[in-house]
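As structure tokens, one chain now follows by itself in the form predicted alone.
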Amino acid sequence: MARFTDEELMRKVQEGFIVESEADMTESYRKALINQITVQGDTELMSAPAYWMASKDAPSTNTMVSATAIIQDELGHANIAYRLLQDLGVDTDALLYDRPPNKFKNPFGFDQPIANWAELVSAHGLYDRAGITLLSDVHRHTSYGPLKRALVKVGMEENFHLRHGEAWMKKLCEAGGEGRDLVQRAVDWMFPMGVEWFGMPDDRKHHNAQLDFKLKGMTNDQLRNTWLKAVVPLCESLGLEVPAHSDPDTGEVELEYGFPCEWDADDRVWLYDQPITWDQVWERWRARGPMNEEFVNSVRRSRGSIERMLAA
């Protein structure tokens, strides 16, 4: 029998109670926690093949080493999340190797091809900023002790990824020419992906268990606005065009397009003049992007290769 009812546990965690084991959880708390950590693990895992695809365009040996180190970090972060899931009784072998690829819970941005070095560093500057926005909020507010402690290491490494991306975006933009143009083209399609990263807007989200149980502290729209307040000034400082602007006095950011809007996957462009409903966005997310199966299978192939090598 559970120690607490849902209402009792909600009250306790809002007052500062830290959950350390399943003995402290209700089933609703456990379900919300598992869903949140699964999204975290899948996002970290699927970033690795996405980043690997572009890392082969690194301009030098040193930059290839940096890119590979970031991929190694991401795989380590995924391992941390799945290890936490194991402690909650989740069969992570089944989660990783038996789920259909379209059931992975990573953001839509990691179902897209990242084709070159400029796109890779822009992904670090935009997508890793999204990851830091989410996970730093979880680290500050989560009521689940093991996750709070695990995120100390994750947060430090994600900040390295972000600084790497921002520094390279600046370097390419300041150099001008083709490098700057490639960063602009990357930002053209990645920026709206980042706006979508944080999920449904607050007025469409009907289940708030993660907030009620204090698994995170900020709403989807608050997280989205935090990301925008960091990314839009960065792009403005680099002379990059984005469909948003920031108020220099208040720091508030306003989008300059109807959100959400249609995405042309073939040409990788956003059709700002074609607004769509959130039901249509949800259907697009559920259908996954063009690299979904390839990225999932690339991770799964590595296990088979190692097993064959050990059996030889």
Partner chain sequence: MGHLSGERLYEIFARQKRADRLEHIGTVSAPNPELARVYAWKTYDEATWFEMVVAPRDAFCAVNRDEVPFTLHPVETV
The other form holds:
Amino acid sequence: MARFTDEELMRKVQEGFIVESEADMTESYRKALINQITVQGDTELMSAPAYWMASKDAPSTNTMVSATAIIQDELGHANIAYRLLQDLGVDTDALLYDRPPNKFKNPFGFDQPIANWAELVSAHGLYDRAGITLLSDVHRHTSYGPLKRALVKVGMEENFHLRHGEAWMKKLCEAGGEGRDLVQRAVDWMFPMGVEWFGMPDDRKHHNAQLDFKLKGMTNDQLRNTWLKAVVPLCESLGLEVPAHSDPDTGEVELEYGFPCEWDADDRVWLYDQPITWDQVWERWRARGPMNEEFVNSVRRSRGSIERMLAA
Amino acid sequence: MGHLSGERLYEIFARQKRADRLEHIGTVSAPNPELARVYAWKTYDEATWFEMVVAPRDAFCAVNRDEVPFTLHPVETV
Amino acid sequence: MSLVRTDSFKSADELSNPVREALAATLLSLADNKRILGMRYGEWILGAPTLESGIACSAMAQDEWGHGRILYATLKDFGLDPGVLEHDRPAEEYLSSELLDSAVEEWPDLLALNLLFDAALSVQVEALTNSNYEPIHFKTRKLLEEERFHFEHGRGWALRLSETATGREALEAAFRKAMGPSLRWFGRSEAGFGQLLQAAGVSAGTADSLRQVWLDRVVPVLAEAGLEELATEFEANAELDWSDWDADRRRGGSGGPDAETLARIRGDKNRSMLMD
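Take the protein just shown as the form predicted alone and give its structure as the form predicted together with its partner chain.
Now the complete complex, all chains and molecules, led by this one.
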């Protein structure tokens, strides 16, 4: 390692150099990359128990098949991410099976229960849109070759999830009745989760190794805006209320609440009239949502007993 | 994922249609070739492959470089 | 296993009453078992020993549900409404094996369903591949292709577990529970649906001959996995216990899928959003 200094590597990757192995990296590059892929893998992995919670009660065999196909993709993507980490010398076994549940780096949204079919398809429509926004930026810009290659499959499949979500949101909204109401209720709590998904606003971040090393191309605020510009018009076209509106001339989206704001975990509602600081958001994230432990443990259910069986 | 005792890594190669090149498309961990085949086929199902093969990572030999993806951090077989 | 060549049948109306009923029951039994077997695979998407095996369980679940859909749809030709079959039956009308009544708690038990019972269903499907009842033909090929990977998954895991003494014991205990119900699923030797269907050229085997095809398939894997004793025990001893056998529902005991399973396979919880 240390073929280059950080400054040299930063300059090289900005000029188009593609990192292929650890020998090309600096320690800071490796750290930033490992952190990024861990977040990616944990997010994909924890989407699986969240999605299964509702998929197992899908309204029909057909819908159960498509919902389960999405879970299968997510597990495949998690597998790809952890495999990349393994090739960077990370002990992924410890990461997956020994890490305390509250150390998983998935977004707060995947610490929440997904209660019914309307919530599931809204999650596909909103959260997978967030995933695509983040990952397609990484795919376009990343200086790490193995990740760029892996993301071809991931991007293709996430697009299918998104289409599934949007098509079903539309279907339920057009049918009206209980299904439509459930989608509105889902969007009520999921939309602000999605806004938070992209993390701290740019003016709070002074230094960004991921951008310097070209592990991604867009800033948090740019990514958040990209998501808002897709999601808000979608909701507007479906007659769904969200606390934001888009300007039909410029296409720009404006939030109609003080972001970030308080989340009432008991009633699962956002308190728009109670803005909070980013330190308070971090505190809430660190305290984790209600399903965090159960979701992590569900992935580990038989691992210990089979490990012992095979070691005996 | 990972190293349940006795597992090793298998590299997966596939071509989508006749005349295509065989391309490296991914990796799975498996305790034997039977499961490596199933895992490869089911994990990398994004295309209807004309042909897919798997080979253990530890069978690859570096030719011109010391540091290649398949030989870095070799996985211990238990 | 051989097929009696007679004239082919283009629709269920052309079949004699007893043959029509026996075939409808066979198709429904396959459909019900596959729908529920899919749930049992699905319950291991998250809890499997490795991410890869979880992914395999997810794929197998989807395969089984897809097969179930295809099979329910074939029953339209028999005057049955697939919508009702899929969403509106009580537990006691399901023709599903007692092995599938509730969620499987341990991985080796799932492997028993995977290697033994799933293979029994495949043997019956294979026997319909060249059936005189033509509507079933083109539906079986993709299905059997997918099933090859299910069997390979079961075999790969059986081989792996059999490498340690504790693994082999766990495997043997799980397989022992599933052997009898899997063997019985083909039905009794004496007059029954198997014989009727075979004589009409609708299915390529009687209960006994299909049972033998199944044994020929699984016994070598049991032997490979060091479970020779279990293999010999069931191969040599064709005397199965039929005391609680319900021939109409092709199952042991009078139960059915438990309440949770039933609600899931019918889609009760999200019924207001059923829009297929």
